[in-house]
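Single chain ahead, written as structure tokens, the form predicted on its own.
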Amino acid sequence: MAATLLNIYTEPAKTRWPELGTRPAFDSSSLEVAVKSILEEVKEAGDAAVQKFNAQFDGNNAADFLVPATKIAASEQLIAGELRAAILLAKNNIERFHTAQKEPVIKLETAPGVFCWRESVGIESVGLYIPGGTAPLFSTLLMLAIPALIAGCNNIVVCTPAQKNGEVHPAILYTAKVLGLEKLYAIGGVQAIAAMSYGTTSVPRVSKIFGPGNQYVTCAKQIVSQQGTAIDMPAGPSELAVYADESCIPAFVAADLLSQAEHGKDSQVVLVASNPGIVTDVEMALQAQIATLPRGDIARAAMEYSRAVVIADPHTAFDFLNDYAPEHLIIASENAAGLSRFVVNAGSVFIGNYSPESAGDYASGTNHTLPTNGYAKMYSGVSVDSFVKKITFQELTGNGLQTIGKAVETMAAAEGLEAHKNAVTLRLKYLDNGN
């Protein structure tokens, strides 16, 4: 057997765990220098400055960045019609779960003539960046604009890179197209982000940019969340938990942590079994699948940073788990069910044998967009919620401020807010004197 791929450690002693949960990590010191420059000079340059940065990056020199309409109505001749299906199938699925997102408005009288209720109201312009480079997501074009056209956002501005050809990719096209989008421009990288962050004369200044992309473009993200634009939430390399017990099916351990590795070389994966046997099983289907995958070389680069942790009581598992609070958590058991309910902190949970993260990423109906590195601790994933603003309304009728006035008066007395006790008083003497 080739050198293991799995980094096995057996019962840690729970002062190890933070170790254990440490991602890959690399030098961000010079990158922060890079990035910065290419967003200053894309703030100060505008257009020029994309078309010389999509020139350098992407060798496309185009100066129109934005896709015209005849090609993304076209795209759909430039595709197979089973991917078509494919797309369109994952869009429904999209749709009908992020719908029932949406709530309901609630007008709660909270004393006698006092009503108070919540508006959710779509962010008006928001920014969607699409990766386009080793592998073009059009994936999370769905998960992304379809809960953006869900919310109401009036103005969804997407940026991808294009192809060596200086083509955006025909399934990037096509789903724009059935999701009826109009404004998608070949831009990639800081670039993007810059553009649509400050604006330039071809793309229009977004209030808050989504989307997931390599160490250059989250850091570009995290320093304009910095300078006045909103972003989804802090993003890093993709990730993978497993919890298998002796019910799980190792082949199929296997193909979901490579299928998380295979992502980019500084991925991370985690197996949690109950028993070392079940370590040994999943480590010969890995050799077995591995060398079968036409990215099995970045696929064995993340294994370098794998762990293979064995924990034989279920709670302590979890607890491990939940410290380590992955992006995506499979539970590879027959009693996947009831052990679910131990689960405090992850992105989004895969429940049982039959349950590949795979189908998350593309056609359950669930958004891929979700926390890494930890952040699932205090962070949600990207869901109709992310893109609008909750404003809360109140209406007072005469009898309603009659009711808690005096209450507000007191408060704003004790608080030395006099200006704040008067408005309140003027309009109860009004009320008083019979009006």
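Rigid core (definition): largest C-alpha set, two forms, superposition within 1.5 Å. Numbering follows the first chain given and starts at 1. As the structure is a computational prediction, the values presented were derived from the model and not from experiment. What changes on going to the form predicted together with a further copy of the same chain:
The Cα shift for L20 between the two forms, taken after rigid core superposition, is smaller than 2 angstroms.
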The other form holds:
Protein chains: 2
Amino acid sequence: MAATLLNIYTEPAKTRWPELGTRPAFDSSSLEVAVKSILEEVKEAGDAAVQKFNAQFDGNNAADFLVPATKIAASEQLIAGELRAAILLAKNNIERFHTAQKEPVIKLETAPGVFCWRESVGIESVGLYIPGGTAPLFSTLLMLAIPALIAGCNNIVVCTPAQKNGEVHPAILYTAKVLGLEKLYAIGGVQAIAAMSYGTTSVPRVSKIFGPGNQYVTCAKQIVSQQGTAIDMPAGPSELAVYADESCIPAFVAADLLSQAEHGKDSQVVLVASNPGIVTDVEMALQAQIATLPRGDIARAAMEYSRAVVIADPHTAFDFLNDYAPEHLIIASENAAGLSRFVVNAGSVFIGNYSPESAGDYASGTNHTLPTNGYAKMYSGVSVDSFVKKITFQELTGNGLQTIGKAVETMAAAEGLEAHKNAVTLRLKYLDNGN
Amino acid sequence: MAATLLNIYTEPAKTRWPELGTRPAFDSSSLEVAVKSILEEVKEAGDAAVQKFNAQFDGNNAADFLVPATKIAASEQLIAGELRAAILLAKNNIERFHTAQKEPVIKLETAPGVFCWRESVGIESVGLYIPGGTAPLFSTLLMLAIPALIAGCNNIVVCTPAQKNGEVHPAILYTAKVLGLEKLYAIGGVQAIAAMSYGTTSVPRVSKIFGPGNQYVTCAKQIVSQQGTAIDMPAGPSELAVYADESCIPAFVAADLLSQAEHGKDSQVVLVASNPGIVTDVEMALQAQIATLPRGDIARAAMEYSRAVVIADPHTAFDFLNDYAPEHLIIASENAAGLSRFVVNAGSVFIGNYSPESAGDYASGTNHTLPTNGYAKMYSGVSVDSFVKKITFQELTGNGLQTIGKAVETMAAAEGLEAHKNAVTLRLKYLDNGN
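Having gone through the form predicted on its own, I am curious about the other one (the form predicted together with a further copy of the same chain); can you provide its structure?
All chains and molecules follow, beginning with the one already shown.
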């Protein structure tokens, strides 16, 4: 008899929750030496080092990394009309969702004559890393470039590894084309992070780097983030938690769990069910579905670390889920909308039977770059916010300074900062003298 | 003859800008060993280690770190009515400005039957570090706790060192009182960062730590940020740039530069003036004002690294300033509002003659926790955003999934992710069967 795919825990005590929510500890320190040496070499030798590592890791010997505009323009011919239409549909929805994130400028008069506001200004130079290894993630290019464009970033640099044939995947080229991106470089892995972080003769230096990647890329992003380049967020393996009650459709739940499990052997899959029968039904559906999957072996490996937790009380179940803080949370219940009000910690929430994670991964409009590894407790997914800085402005009239000046003087003096006080005192005297 | 306080650079070539914008490199690696050992000891020994380091560094031997509610309640008696009024005025303005940052929930129908929105949810546990060394920074407590309260953070932990008399400064106690903060701990420095990051028996563990500090605190925040605790932003010495043209009032400019310079010997002060005469006038005013300052020695030391850059063309001047990306930028000109439209990189901008930095430091309503060290290119100052995560939600109707399902299937297949596709296919079949 085949072992079950789900590892079942019934009504675990709260003291066991941290253990059940533990992600596999990944110690990047073993990679650090190798990654640092690549970073250093690119910092020193620039394009020559990029070329060397491109050859070594991707078999790409080209000395020119910039993808010619003609290749981007011609990409339309290389992919099926159906895929082009899908990309355009996704683009449209992602644009709608992210355009609504633009903040209006609200000029407040906090006190008479004291005007304060903030304005969102696009980060001038951003770098997007698009993995190309096991899959050409053109969806990630949509998810990162669209908010960057809406934010008004002037300089959007994209790096992605060439395929074995030396070319960037046509779906990535086509996505760049429809987005109007021109700075697309065939550079992969750590050397891409290095090139964007330090700049080379051919690759512009950027202020912030976005995008997923393998453990080497993640480690490189972490290192450059200590050296003055910002990054989108700390990364870990992708995760999905599904809450399912009696009204769920077990085959849907199984399909969703597998869509997560196929990502990688380290993918995290958690099912929280309101009774044991649901787990049994989902298990049966999993067994049936996994057999037909091309990436079934990966999914099977990931399922070894799966957790199916039975918790009858929905309040307790959501306490558990908030404690786990999943990247993706599907609520498979006819009462999903009501239950969604219990969510405190999650990256993205999928409500009801017709909201699979795949919808948000590709085309509903929400972003798929989300916090993993429990970081949903304090990080948001990528949005237009991630591509802007919000600058505060203030303008005080003479009258405004007279309104709050005394308070500033008093507070500055109490903090022992007389020059702070003096900057106000001088002006108040000037105003008193009728100048 | 006394040397001038300002170091003058006239119309520097663009190639020299990076050098003129360089901050003093501070290498924290020399502190790392000492800081790591304190962090480790608190992680292992908890409260006992906190007590040991409190005694060692602050001369505070107390075994109970939590400030008793009675002391917070009694603080009102210990500070002058004038200061109480100033704190209340500042609180009111800061609340107004930050309340306006709350985001309304916008439920979008990105495609027929596809509903997407995001909700801002307060980070459950946050830690605020309030330095107490050279000055009791009660203003920083206002700046951090008010957005945390507006964000709806449930658990706000505040750590601040005790003074030499073993007590927390009354102005900090009073600020805690008016904000209704109860978890105030007399813990300083690295041991405070450790206690909040790892948790101890008496100090709750938090998800994100905010607040300024000396080089040891900064180093500790950087280390714990690699271990799973988020931090507000990377920190460096405080900075001010002033743009001044013919219409400025040199005495005001000088007072503003000194208000920055008195912060610390490593404070950064930059003046960009449209002609050399302005620099001469500001220099004279500086000489006159610095003589009377209690922290004149600190200011004088900071001024050694000051830069006065003469650039006649305002466009070029603002290019220089955007390249420098100052934490604070004062525009001292009658045309300040017009010139403010050139600002791309800055933390907080002060427009016109009656908007000294002190106003924003204390009482106008804007936040004073801002990006330094050039990070204004990609980081925002602290705001309500810093205390929430924005969770995305989506709910598709059956019809909604039929609208976008085909696109999802096509894109998933193109990325080689069949289980992602299957999660949609299964549902579409179910819908077709009229279930």
